[in-house]
Structure formats: C-alpha cells, structure tokens
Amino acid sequence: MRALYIGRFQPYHNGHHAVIKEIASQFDEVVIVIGSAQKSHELDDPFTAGERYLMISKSLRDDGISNYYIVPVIDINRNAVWVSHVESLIPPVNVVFTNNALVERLFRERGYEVRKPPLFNRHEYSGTEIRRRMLAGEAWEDLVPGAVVEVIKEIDGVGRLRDLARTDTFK
C-alpha cells in the first residue's frame, strides 16, 4: 500500500520527520508532496522546492529510509480541482495523511481514506516557530534533523530570512 503526506516544509523539521518515519514503517511506500512548490524567498516560504527536496531526502537517507517519492506541487488556487491536480502528478495512493482540515475535506470528497498523523511537540516543531527563532537569533538547530541544518547553512538560509525581514522604510 502507498500513503500520501503533504506539507510545505518551510523548513522540514523533526515533527515532519517523525510522522514520515512512522508512515514509512507502516506502508510500502510514502509519496511526499512538497506543497506550494512555486513559493520561495518570502518570510513564510523562504526556501525553494529544490532546497526543501534536499532537506527531506538527505534527512530520510540519514535514517536509512528509502521507501518514498518526493513530488513538488505548485498551487493552482482552485480547491475544486486541486486533488485532481495532485493526482495527475503522483502515483496512485491508498491513504492520505494530513492534519489540514481543507486538505482532509478535499481528499475525502474524492473518496480517499484520510488519517490524521500524530502531532509531535507541535508548539516547537513548527515552521513558524523555527523561522521566528532564526530571525531572533535563538537556537533552532535542535528542532530540525542534522541534514536540514547542513542545507540551511549551505544556502545561508538564516541570512536569506533576515534579508527578507528587512524593510526599506525609515523610522
């Protein structure tokens, strides 16, 4: 059986990693969709789809997980046909894992079994919290797999985020 897990992964963190490890242990294959793949260089979406792909694939490889596919999917901004759009880009799946109410509803309406993955320390394992810590100069590295730290350092992701947070207004 094949499962689907969808996220923005801005950045990929230990919560995502724990969920995917759990799904990968229960299913033959996991299809990981990088949502909003067209977005990057924004405060809420600082990393490119390729960078997110590296974060995920290197983290899973480091843990010896190989039963997955990663598929970047751009937004089409039409909820009524979004599931069809995703279906056109991925192999067939049996189960969808999501905690997003809209994603859950859209896939259920198309007849999919939808399960809620467990949440792992959701307060800290949150892209919003990790980006906040990066901007504030606080420790964030312990909230992501080591491979993610390496990718973010390689691309100067913290510097990018800080540049994005600057304004051109005078006070």
The other form holds:
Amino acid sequence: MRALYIGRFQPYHNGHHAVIKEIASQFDEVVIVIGSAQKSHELDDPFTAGERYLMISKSLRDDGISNYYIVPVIDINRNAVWVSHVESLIPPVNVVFTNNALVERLFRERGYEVRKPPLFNRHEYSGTEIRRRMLAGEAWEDLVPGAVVEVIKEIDGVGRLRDLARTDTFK
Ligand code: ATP
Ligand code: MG
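The form predicted together with adenosine-5'-triphosphate is what I need now, so please give it after the form predicted on its own.
Below is the entire complex, every chain and molecule, led by the chain shown above.
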C-alpha cells in the first residue's frame, strides 16, 4: 500500500516530519508531493522546490527513513482537473493524507480514501509561524528538524526572507 502526503513545506517543519514518519511506518511507501513547486522568493513561499526537496530528504535520511518518493508539482490553477494533474506525475497511491479542506474535497470527489493525520503542536509547528519568527528575529530553529536548520543556513534563507520584506518606500 502506498500513501500520498501533500504540502508546500515553506519550510518543512516538525509537524510535517512527525506525520510523515508515522505514515512511513504504516505504509510500504510514502509519496510526498511538494506543492506550488514553481514558487520561490515570495514572503509566503520563500524556498525553491529544490531547497524544499533537500529539507525533506535530509531530515528523513537523518531518521533512517528511505521508503518515500518526493515529487515536485507546479500549480495549474484549475481545481477541477488538479487531481488528474497530480496523478500524471506521481506513482499510484491508495490513500491520501491531508488536513487541507480543498485537497480533501478534490481527492474524495475522484474516489480516493482521504485520512486526516493528527496535528502536532499546530500553534508553533506552522510554516506561517516559522516565517513570522524568522522575520521578527525570534528563535525558530526548535520548530524544524536539524537538517532543515542546516539547509536554511546554507542558502541564507533568513536573509532572503528579510530582503523580500524590504520595500523601497518610507513608512
Ligand atoms: P503554511 O502556514 O505556510 O500554510 P503549514 O504549516 O500549514 O504552512 P503546509 O505545507 O501548508 O504547512 O501543510 C502541509 C500539510 O501539513 C497540510 O495538510 C497541513 O494541514 C499539515 N500540517 C501543517 N502543520 C502541521 C502540524 N503541526 N502537524 C501535523 N500536520 C500539519
Ligand atoms: Mg498550510
């Protein structure tokens, strides 16, 4: 049995990691889709698909997990055919794991079994909260796996986010 897990992973954090570890222990293989793969260098989507790929693969390697495939998928902005678009790019899957209401709805309409994984410490383990902390100069490192800290440092991710937040007008 193969399971699908979809996220934007901006960045990959401890909540995603806990869910994927659990799914990987229950299924033969996990297919991890990196959504909005074309986006990067935006305040809500600062990291490239390749950088997110590194964050996920290094974190899973550190925990000895190897039964997964990572597939970046760009947006097509047509919800009615989005599941077909994803299907055209991934290995076949039996079950979809998501807490996103739209993703749940779209896969259910196509006949998939959709399960909702538990949310871990959602107030802190949240991409939005981690990006907010990076911009505010607060500590964010405890909210992501160690490998993600290394990748973000390697690419100066915090510096990038701060540059994106600058404007050329006085406030
Ligand atoms: P953002 O705030 O940027 O939307 P996010 O933390 O919601 O980031 P996503 O990449 O949007 O992360 O989420 C991918 C999937 O992971 C979604 O199904 C989401 O509900 C789930 N998820 C997010 N945070 C947690 C968490 N703390 N525990 C378990 N699942 C989570
Ligand atoms: Mg989200």
